[in-house]
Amino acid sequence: MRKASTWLVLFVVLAMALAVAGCSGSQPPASESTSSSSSSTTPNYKLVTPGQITVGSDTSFPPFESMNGDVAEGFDVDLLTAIGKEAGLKVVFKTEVFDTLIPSLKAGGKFDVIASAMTITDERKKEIDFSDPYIDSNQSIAMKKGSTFTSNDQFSGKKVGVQSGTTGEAWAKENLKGATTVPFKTATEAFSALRAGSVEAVVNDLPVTAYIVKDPSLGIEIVKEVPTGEQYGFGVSKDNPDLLKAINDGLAKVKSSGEYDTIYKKWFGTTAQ
């Protein structure tokens, strides 16, 4: 009996030890669980200024962005400001030359996002990431009022103004054979050259040209709309995925709430198509 009792006690002790070991092995350390949860919910923005999206933009491209004194205004400005609000971030625009925007974003330290009516292209996507598209666009050819457009060939041997580094410049070089494309830093400079007679025509994004020619004092009109099927997106560095996600999430919320339509009508006078 004494031996049987001894074996019984040893069996009970062994069973309890195995039970404790099994329970402890099935639970992950509390610190690991807490750490994983925290890292998955806290965005890791890389911002030039904490709490603020600093935006690089060619602020001479109305109605998307232009300067009213020292203050940037326009469709892109209002839209990105609304998106930033959804993410709890202030938005500040800085004027940059268009064809230096991508190199500057890649170099870092100047701004976090490009908002400059920039067309999403495969070539540009090799350099930076883009947000979801936020507006559609085409190209256009503008000339002085009273001019007659017959075909692309009529510009052979003549000068055509474009903004440097744009898809308009690329289209003009590819499609206006024999023409001399004259690059300008800004679209407004190209249109000033057209008024002065320094160039025969200007190839530029349709929404911007349509906005500019509303001013009758310029004496400029659109003679051809070019269906290129472009879409604009906000540019973000490839090493800033959390910021890109925040912009896409904010854009979706602004669209679903109806605020996008309000901003669109403010700058274009119609509802979004």
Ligand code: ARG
Given for the second form:
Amino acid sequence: MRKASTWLVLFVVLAMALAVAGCSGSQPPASESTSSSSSSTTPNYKLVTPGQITVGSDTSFPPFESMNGDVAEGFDVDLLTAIGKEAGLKVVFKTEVFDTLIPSLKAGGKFDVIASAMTITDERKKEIDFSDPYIDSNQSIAMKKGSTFTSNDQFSGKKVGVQSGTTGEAWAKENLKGATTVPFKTATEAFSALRAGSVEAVVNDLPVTAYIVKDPSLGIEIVKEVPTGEQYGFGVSKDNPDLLKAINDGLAKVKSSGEYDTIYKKWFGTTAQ
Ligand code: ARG
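May I ask for the structure of the form predicted together with this ligand now, the form predicted alone having been displayed?
Shown next: the complete complex, the earlier chain at its head.
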């Protein structure tokens, strides 16, 4: 009887000691994964080329990214360059095909970040990490000038151009019942097909289509805005958390300094909402 209670006391004491040890041992677990939270620790990110963020982007999507000669320009380019500056890193854009961006980022070795007006979606979040959202977006349907939109059903039996692998493609497939979606490598090619009359309409991100149709010589217009409530984020590999953090920290700084607004005004001509 006495022996049993001695063992019990011993057991309780031991259990308590272990619990205390466990507590103190696990005291900094929250900071373990965010070891770069204090500026005293050097961030431990992986970069394809040291000292610079190499960026994968489909650079045919103005005003977010497009080529001016052999130089990439646009809202995403300016924004990420400003973010890179905050982290002391140069930013270099590389042109890639949009629907190869996520597999390439995952495979590694080509580029460190996706900056390509990419919508943050749950499906994509299974593959890669996204920065905090940096701008809102929606979809749109464009047709040749003079066409009228009546309902989504009017495209039944017709061809609708989209950029392959985009949220616009997914929306068209889901909502334009009976239509044949024709995937193009770039949005630019989808618009060329629309002008040539080989597709009836193009479903594409509203801010981009709005920018493109400003050129009256193209003879196309937006017939329907679709409020999909999308948000763009920069894509980072799931095994590069310190780089993700550097981008989020930089984005917050660029926003609070007012630089974000300057860049927004430069590319959209208005102030950010
Ligand atoms: N926001 C859409 C998506 O994420 C389209 C993005 C296309 N971007 C580009 N640079 N072509 O699917």
